[in-house]
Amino acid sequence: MSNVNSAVIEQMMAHQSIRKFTDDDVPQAMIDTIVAAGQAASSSSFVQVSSVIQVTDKAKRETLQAASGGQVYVGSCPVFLVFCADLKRNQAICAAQGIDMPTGFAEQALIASIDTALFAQNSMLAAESLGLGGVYIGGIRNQPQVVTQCLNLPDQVVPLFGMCLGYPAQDPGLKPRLPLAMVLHQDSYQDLDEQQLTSYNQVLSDYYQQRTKGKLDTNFSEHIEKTLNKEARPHMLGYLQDQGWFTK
């Protein structure tokens, strides 16, 4: 990789999970701060498809942990934000003027969707130049109509992830990215290549073996075979289709 860098490119190469936060509270004026940073963003069209709730409420925290899958930090970190692709705003608009926005396109919600990523991508880089740290909640679509009844989100809006953010209390380690030459193709796509994957493969298992002291010994293949050989939330179907998304 060539030398070419910044202080933008350091801190984003610098970007960790953190689970682990102080007590130390974060102003809401930082808060603010982080979610106008996330609204920066592109948004297709310039629909502006993305809401975001704070949940400060400690029943709803608790609620949102064990709809997570008992995640403790959702309930314990200073800050838990939930993203959610909001088509509902937009069609309350047009209702305003007396149109009837069609719905259920899988296009609008293709872009609800990376709308929202791309807003919380934002999000949490700004929150990291500012000292936090944070992890996505991906966890959230385990139960997502107990999260939509905590949250009172009406139809066309999905929780897409929640986002915990604190300053952080532990130092993880970077976790090394497949080699930008297994990611990176030129004008046609690419086939795998085993020998790079075979490197990749060591990197990362060393790295989880420092990481771990040796508690846990697996690499890229193993993740992917264990993470990828099973039925991923069958159950989300149904409940976009309950929420009027990939109607048509």
Given for the second form:
There are 2 protein chains.
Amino acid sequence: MSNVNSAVIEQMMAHQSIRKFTDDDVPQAMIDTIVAAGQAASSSSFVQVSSVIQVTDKAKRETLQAASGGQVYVGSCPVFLVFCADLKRNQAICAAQGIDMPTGFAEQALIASIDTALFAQNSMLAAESLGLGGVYIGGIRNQPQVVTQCLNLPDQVVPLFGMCLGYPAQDPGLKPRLPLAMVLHQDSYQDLDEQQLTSYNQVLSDYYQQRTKGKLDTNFSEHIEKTLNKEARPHMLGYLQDQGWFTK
Amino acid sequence: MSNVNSAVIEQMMAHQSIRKFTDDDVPQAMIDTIVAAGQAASSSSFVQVSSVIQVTDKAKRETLQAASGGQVYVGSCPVFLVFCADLKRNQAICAAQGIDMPTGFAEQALIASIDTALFAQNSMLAAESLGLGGVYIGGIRNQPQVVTQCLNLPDQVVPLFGMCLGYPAQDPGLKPRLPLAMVLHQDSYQDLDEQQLTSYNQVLSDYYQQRTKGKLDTNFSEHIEKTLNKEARPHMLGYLQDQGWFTK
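Which structure goes with the form predicted in complex with a further copy of the same chain, now that we have seen the form predicted alone?
What follows is the entire complex, opening with the chain shown before.
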């Protein structure tokens, strides 16, 4: 391992997804700072195509919990944010100038999704640096139409994921990532190296056994097969097109 | 403004895109740490669908520079990384188990793009925390087929963006973001508030005038109209489908 380090990198390396929170309130000033830190990330051509919906309304929280597969922390966590790729604001800015902004390009969807994820990762890390913990909720894409109606999202606004935040009430431990050599390629894409995979499978198997006191006996290959050998939210393309994305 | 703060947040707030670099080399140990910090970000269902191609080969750098609209820093910066959404590795992991992983779902493309952006933003901030600066290069999507061939990317691997890194040789200044009230919504999407926009237009106009000593007289509304009132890389959907994405 390298001895290159910084306080920022230490914060990143300490990341774990937190799904249990204390009852302590998170002040609004903290949430504002977390979102402003997100805004400080890069934006492609400075188009600023992200919006965050903070959901405090209890009935809406329950709707979002049900629409995310019933994950209880979506309903109960101190702070729930929905990160949206928002092309609508700029469409409205163009409309105010009498311009009908072209929409529907796959490229625009890429820009808005990527920029919103850059934004969100700053927000997550900012929250962690303030002593909070959190987890991304991709589950809101289970029923994106329900989320869209619940938050009154117009066309050209796509709710990409939620984020639960609060003070941590658990310490699940750091999950070992793929070896760097499997992720960082030199000049050319390197196909899967089965030896590296076998070695990582053992590392992850040991981790799961230790974390679950022997109850979970699996590895990365099995996890991937179980997770990806099925249809992946097959409603998604139709939903995105309903929102005016991916029509060209 | 709030007085909530941390060293991590200060690092984020100091972000500026750097396109000019000193000749100082960046040690490989630093690049390894920057990529490992990216890996520490969350991954949807822990599928780990990102790959980074570090490009040092001079001829490949020139090819990528030309394919990115001729931005000279793509060719000349000390470190150039291409961040790829990589569904191929997991497809190969499934194939090694005799499984033909289902592909082509829009949802998978969303997961891979979002996770790779979370990864990249950790990497960018990690680099900045080590005294480096950098800029995202969406320009590689100008000619994605050229990038794909240059880096020998198989199907199911999509080069989302590049990243130039090195020691900064410029200090372009902090660009003011949209007011928080335009980005952070409460419980429901709020349509564009023209008063807020007018106020921000003035802020950004003042910034551009100051930064360019009066040469650039524009604002956010004009910038958006100029940037978005045109076709956005109309080849993109076809390219993504060639790579096996967005077929369903």
